[in-house]
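Next comes just one chain, in structure tokens: the form predicted on its own.
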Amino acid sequence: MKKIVSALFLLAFQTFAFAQEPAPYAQITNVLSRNTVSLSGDWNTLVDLYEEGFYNYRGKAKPLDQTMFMDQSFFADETRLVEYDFDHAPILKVPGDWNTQRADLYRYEGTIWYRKSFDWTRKEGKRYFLYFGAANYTSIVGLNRQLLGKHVGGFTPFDFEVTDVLKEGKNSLVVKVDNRRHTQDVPTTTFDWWNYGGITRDVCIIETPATFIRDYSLSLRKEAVPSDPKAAKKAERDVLKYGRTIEGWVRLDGAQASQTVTVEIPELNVRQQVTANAEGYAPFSFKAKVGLWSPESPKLYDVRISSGDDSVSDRIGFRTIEARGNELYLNGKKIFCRGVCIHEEKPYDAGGRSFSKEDARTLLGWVKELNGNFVRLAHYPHNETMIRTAEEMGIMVWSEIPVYWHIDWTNPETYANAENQLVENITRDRNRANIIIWSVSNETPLGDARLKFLSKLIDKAHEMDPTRLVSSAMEKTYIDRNTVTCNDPLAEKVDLMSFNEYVGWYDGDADKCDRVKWVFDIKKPVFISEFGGGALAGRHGDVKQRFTEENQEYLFQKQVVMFSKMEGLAGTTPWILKDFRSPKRFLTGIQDDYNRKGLISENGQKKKAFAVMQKWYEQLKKEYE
């Protein structure tokens, strides 16, 4: 069996003595259609604030046989030295943060063991994969005594081989996890959001054939649209006629790669069957005349892909987006879209990381109430539940890797990290028709270092997937007293000329969006990435009167007012839903650890300002749809 060996993981592992640790397999994509065993539910664990698990006294690492992966118990023998003891530890839920469940977590930043027992049956015949849906910062798992490897990054899925580690009867999994923040991380030591710490997404184990379909990919081939209007008619009567391209592959894995795989969209009349090659890669393309998905018909259709005997299921939509000069076009029709920016936080005031479907419908129908189409998921990987519920609902998704504010630059191993959490954040979400844009990073500051490392990103997005637009949220600058661009070196790269403002906040007061122009060099679909204000909710004043609903809402009836004069303006997505929890606010009895540019309280109160995006968001529904 070929195993996928990261750069990153190999250099991860560097400073670890245990010996010969076996390297992670590429990603196992749609684990919801999967066999699964689901390990959720409660854990024991331990907090190791000095890591005296894994280190000895003077810093190094111990040997395997030393550390807390050994799972022993002192209760078991009382006559030897154990200095903890997982059967008689604390309980938290998986998924969930540590912050949440316990008030003596809630700003902890370090080193959390987990321990998960099960019972396990084998069969013959059959491969298993531990796999998880994300556990913030820095993972490293072990199975019944053997170590499995390590991932690094809080907010995609990874798996592990697990096939000859499982034993018959009780099994011993171990997991330490570690939120601490480094200079070299991404993101890095800084940054405006909570760092909930935990394994905060499902982990389950994935039951395949000896031979399995890892990954696989649909999506209409990018055509280009002729310039001449004779050709472009005719290319539309073609569509109609013969309908259109849809192309893609599946990749095996296994013994027996090159077998037949089997492609069908029963409601499509299609049945497509190729063989893979030696190493399990079997590309397709066949024509069909399928409905579009848009916000308005979010249409989905049921797709199954088999090969020998595994099979796998999907609900897959196709669309088309594009940039044309300065607009932005959805299947071939102007849009505008009108959204929103969301953390991945519960809806009301239990907080903590949102993983459920539950949370995801309440956050997004408080999207669809504002007459929003779509969200900016800031500023990392949201779960997969939440990308197929806005998928579902026609929600389309601008998607993020936390690449934020001040990265090592110049580090290898920074921007290995950054890559790798792009590329499993595209393996994961490639097939999912409402992401129309893939974000490479978040108002960072200019320099050429920086503009190589992320102009790497963009390309590596585009030859991933060229069916989507990749942009960044970059930042405004000052022409003139009042005369506003943004002239980051970066727009010559992305497809959107996207960037942050917050004129009226943190630039002058409201009333100076009333003197701001906005012009821009290079024409391309302008999308302000975040603007708005603080209120805390039910605080109410004077329209100058900081952190009043009032204040809040005569800032957004600014902006609205300034942004009908922007041309090419393609979408906003206001900062943001609701508030969150951040460090880095520290007003007492106003902010009280939380960011107040929520649209909504974290209580679910709709504010003022709500009202003001939800009226104009109704017209520019009505000129657009």
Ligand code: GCU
Second form
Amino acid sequence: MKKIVSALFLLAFQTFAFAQEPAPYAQITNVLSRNTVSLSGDWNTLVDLYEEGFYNYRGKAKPLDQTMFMDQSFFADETRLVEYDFDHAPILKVPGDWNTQRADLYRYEGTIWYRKSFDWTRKEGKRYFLYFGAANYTSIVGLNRQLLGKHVGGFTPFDFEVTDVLKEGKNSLVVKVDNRRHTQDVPTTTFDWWNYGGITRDVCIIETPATFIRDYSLSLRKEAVPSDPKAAKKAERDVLKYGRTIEGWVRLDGAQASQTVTVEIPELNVRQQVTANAEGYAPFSFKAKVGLWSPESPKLYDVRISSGDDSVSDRIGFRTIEARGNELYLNGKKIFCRGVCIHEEKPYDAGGRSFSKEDARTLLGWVKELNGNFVRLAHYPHNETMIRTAEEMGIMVWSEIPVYWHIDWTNPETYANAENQLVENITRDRNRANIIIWSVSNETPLGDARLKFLSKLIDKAHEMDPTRLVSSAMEKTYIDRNTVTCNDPLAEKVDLMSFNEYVGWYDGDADKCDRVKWVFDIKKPVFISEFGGGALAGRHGDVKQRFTEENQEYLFQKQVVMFSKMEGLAGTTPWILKDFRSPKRFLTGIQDDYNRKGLISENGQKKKAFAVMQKWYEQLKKEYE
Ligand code: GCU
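Alternative state: the form predicted together with the named molecule, after the form predicted on its own:
In what comes next, the whole complex appears, and the chain from above leads the way.
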């Protein structure tokens, strides 16, 4: 009977799991500052190309007790037929993609089973959550032979409560990670980056009191700037006299949800107390003479939130960001985003998914060398350490979900997946002052279903976070031979008119930059979210010769001149900081699985075009000081 029940459960779970994804849930935020036990390190793994660990030879789901979630060791009882043994299986490091850890996995797309066994000592009155920073792409998680759940999406965190599943003594954690691509996925089956699979970010167990602080938000209240000069002057005087309004909320989770919450910012002499409602929700607002976060002065405050037996510390910056007509204002001052695009790859030739502070410092150090103050983290949410390191270094961020190219626009599960990734991204990073833009997509083909899908995502982003700008990397359109614009219907919905243009690379040669004229009939800040061309570092030749450093340098020189004639330009992010792996880049001896549009090679070698951007950004830095 037990077998039938477990098979039905698994079937139901799989049917449910495959038929529709779990609704968005409020994940635990700021894990870095909580009581955690790391499970990162060596995990035993099995490459399961034919899904043997989950399906029988007729393709039907196996009863749970015949799947690899059982973590049965062959050597324990050789009378039973068990054809896998994690105890003697090869090791993969977590965090880390599998592609760059083993040559046989370089192009692998499929399932790999990960198993971590660990000892545990239970403490009464505590709750425990199993947390994954990210795993690409579909993860099914089992602990001590119980299925905890499934997560879809390769770049956002997820967690499961395991308070009643953890055992005293030895525990067995088994995770099935499958990076195969599907039409209905987000992203879909094709994208211009390497499909790095695996548990690519940290794994840990979070310990909390019975009632704990699950999530919170602190930001400056968005104040309308009075149009009347006298009123504006008075508003400025009031800020000097009384300070600015900080508002936010805390969300508790646990039986004693309606307990007192204390928010402290010692440097501002702030100590606010508020009682949470029965659902554990505690909104607050207060005035404080707060120093504002900016690239020039990336001021962060120690914030401590406590309630009952729980307390969480964070370092939070405060700033305003707004679009006024076709200009961008940070803290009421007009700015230009001197940026560059970055994929989440290690800075040197090992490549693979980056996740460490050291990697972040290297990549962002190059942005600083470029005289940059901004990064477009393409095309998916990067690891939290990258965002926090950028915040400390005074680098603003464009944060994006991988709604990339031709998505399955009419599929409700695809929308639910995209929205869930947006919710998880905003939930994780809503307190990062340096994120000023949420992007819902990149280069998506026009159409009614696409417009409806993306408009809904934009509304969701605005609803979750009215303090930031929302945009999308759209595409340019020629209205005659040499006149270009961006007339994507989505432009009505977004706060920035952002688009990718490759004049001089995919679109004519570099001299074409001299001929094109840009016109915009929508008064919003213009943001060039991609431009550039390829070059193999060290390959030299005539400026007209493709993939030479001279051609790339010449193209960038022409682009910079073209930008100087562009009305309402508020930011540029050339594609891309560093050469990166892509299965779409075949040119032997030049590309060899690398997209060569980097200003820097995969070995950290700066190309001649780097100096062109560096010089132009230096001029802009002076102009906007
Ligand atoms: C597109 C796309 C990028 C891609 C780039 C290129 O704009 O957004 O992801 O890598 O073009 O072709 O190099």
